[in-house]
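Take a look at this one chain, the form predicted on its own, written out in structure tokens.
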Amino acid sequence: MTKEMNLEERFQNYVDQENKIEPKDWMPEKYRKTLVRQISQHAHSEVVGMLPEANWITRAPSLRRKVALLAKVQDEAGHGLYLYSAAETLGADRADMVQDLLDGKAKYSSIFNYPTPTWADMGAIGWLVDGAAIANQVMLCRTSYGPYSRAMVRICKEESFHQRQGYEIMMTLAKGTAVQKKMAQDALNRWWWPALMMFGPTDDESPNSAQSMKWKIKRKSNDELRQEFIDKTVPQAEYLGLTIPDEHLKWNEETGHYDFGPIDWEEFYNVIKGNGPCNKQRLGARQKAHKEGEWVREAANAYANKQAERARKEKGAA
């Protein structure tokens, strides 16, 4: 128990003295349980979140609107790729962290179980639901585990694209004409407090994020980084001449913070335990496309393994 306790303490003064811990290095074994939960949901909600948008590609109102939300969906299966990766670092299997997005045991992010009725909604997602990732990603640039860390870097610099192009999207439709204008007014309402609600429970509420920033996993609070993204994000409302649906939403000259209105959580947790709008839709077409992707995965299993046989044969003939 001595010999554990010292090696947790060299551990948080390693991790104090801002090093990175990678792969093969001691861990916690608690260090290493939530990392492992933290990057799953994060791939999952990588992978689901381009379910959303897949709908768009074929009716998106222009080519060069297609091809930038095709490269957008593109990104997003590369940024899940990095992180299953990233946890297989740990010790997790791949096809077990799938399996489990598949039987609806894995959680990913609440933000993508509503719906997408419009084209002012690929904006809004671009613009918020993006925003509000890049606000919790930056901080995860430097986070203390070398390969999440590391794979944030690239994640954070394309979707930074992705928020531009949403909040070009919201633009040009609030500078149209009324119709247009009125569709990404609808679309803003809509995606608003869904949005806020992406970066998690109230600090008090919160189980998990003391102990989180202590190993420097997180740099930030939940409730930090959403005020954040409401500073920052009002203003490029206005700029847009859009309106943010929040009654309590007022510039506090004490504080240097906008303050704003209650949260319902209730809908949060709502929607976390399989209850959203789209909750049973984007499993359905996860579980679709795992099961007609079998022969594709059995196919490049074999060939895979047909090159090792010819390589452990060719070393053997040398």
Contents of the next structure:
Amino acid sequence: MTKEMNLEERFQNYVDQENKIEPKDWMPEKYRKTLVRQISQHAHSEVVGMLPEANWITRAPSLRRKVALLAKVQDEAGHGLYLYSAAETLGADRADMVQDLLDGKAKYSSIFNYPTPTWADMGAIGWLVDGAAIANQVMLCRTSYGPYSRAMVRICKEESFHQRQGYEIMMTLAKGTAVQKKMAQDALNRWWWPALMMFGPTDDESPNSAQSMKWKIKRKSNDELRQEFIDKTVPQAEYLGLTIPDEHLKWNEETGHYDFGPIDWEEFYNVIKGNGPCNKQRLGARQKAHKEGEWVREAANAYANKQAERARKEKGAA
Amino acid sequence: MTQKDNWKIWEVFIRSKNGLSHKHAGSLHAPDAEMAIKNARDVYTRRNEGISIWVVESEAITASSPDDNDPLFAPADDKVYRHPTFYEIPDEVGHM
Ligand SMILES: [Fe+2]
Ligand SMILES: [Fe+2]
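Switch from the form predicted on its own to the form predicted in complex with the partner chain and print that structure.
Entire complex below, previous chain first.
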């Protein structure tokens, strides 16, 4: 017992000195569990996050937009893979993680349960959803777990094009015809609040946050990140000549931040529980893709086994 | 029939350009070395990150244990004489 306590104290000390924890280092079981949960959820979000945008690849308005969207979605697949690898370094099994997602047991970011009815949604997603994700991921570059931090550095390098291509789409629409501008405004109206919810519940409603901050898994609180995102995004909306759908939004001279209206947390929890507009559709799409890819995985296994068998025989004969 | 994919984990090393060593980039899953190279190309070199890829089965790597860090690495700490600055050479001699 005391030995365990000593280890935990030593661990905390090590983290406090800004050292990175590596896979084979001793770590509290709860630290490992928290990370496996967080990293696998993050991986699932990247994977499910491909769906709302993939919906528009074949309908992009130009080849330029199409190659950009395709490259972005492909990046998200890569991000999912980096993150599954990071979770594996903690002893998690990839097949189990994927199965949990397919069985609806694992969580992913609730933002991806909203529909993408118009092309402007591709703009709003890149600008706001990737923008919010970037705020979180920039913070996570300094997370205390080495493999997670390294995955984040790589991801952040790739993310900035995602946000820029989204903002460019918004810019084109906002400066286009009246109908196009209306489309952009409509997308902003629909994505603004869900994007703010991406940072998670308010600090006083997220009980596990304090421990994560202490272990330096998280470096900033949900509310801090949300405020940063709002402060950064409001001028970007102004530049577009679009209106953020929050009548309470107002610059506060005293705090040096924007004040904003109440977030509808009931909606947030409802979507998390599975009642968002697209939860079933997203999960269904993942299950279908996994099932339809089964023969490919089996063929790859059969080929690998055959090659290995052949190599063994050749070695035996020589 | 569903089975766990039983794909092995591979560690990926990438040479970013000639003259530099391969550097660890990350890991991935693949059924064999050939597929591992193909996956590594898609996962780790989408932006000209490399001109050469190595893949090694994770299982084939033997790593030192963090518990041995002291006996392994501490002995180097007090061997300042292994560094050039330990030796005093007058400036007149020129760069050495
Ligand atoms: Fe991503
Ligand atoms: Fe992204």
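Since this is a predicted model, take the numbers as computed values, not measurements. In this text, rigid core is short for the largest set of C-alphas that superpose within 1.5 Å between two forms. Numbering follows the first chain given and starts at 1.
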For this session: Tell me, please, whether between these two forms the C-alpha of Glu309 is shifted by 2 Å or more, with the rigid core used for superposition.
Result: yes
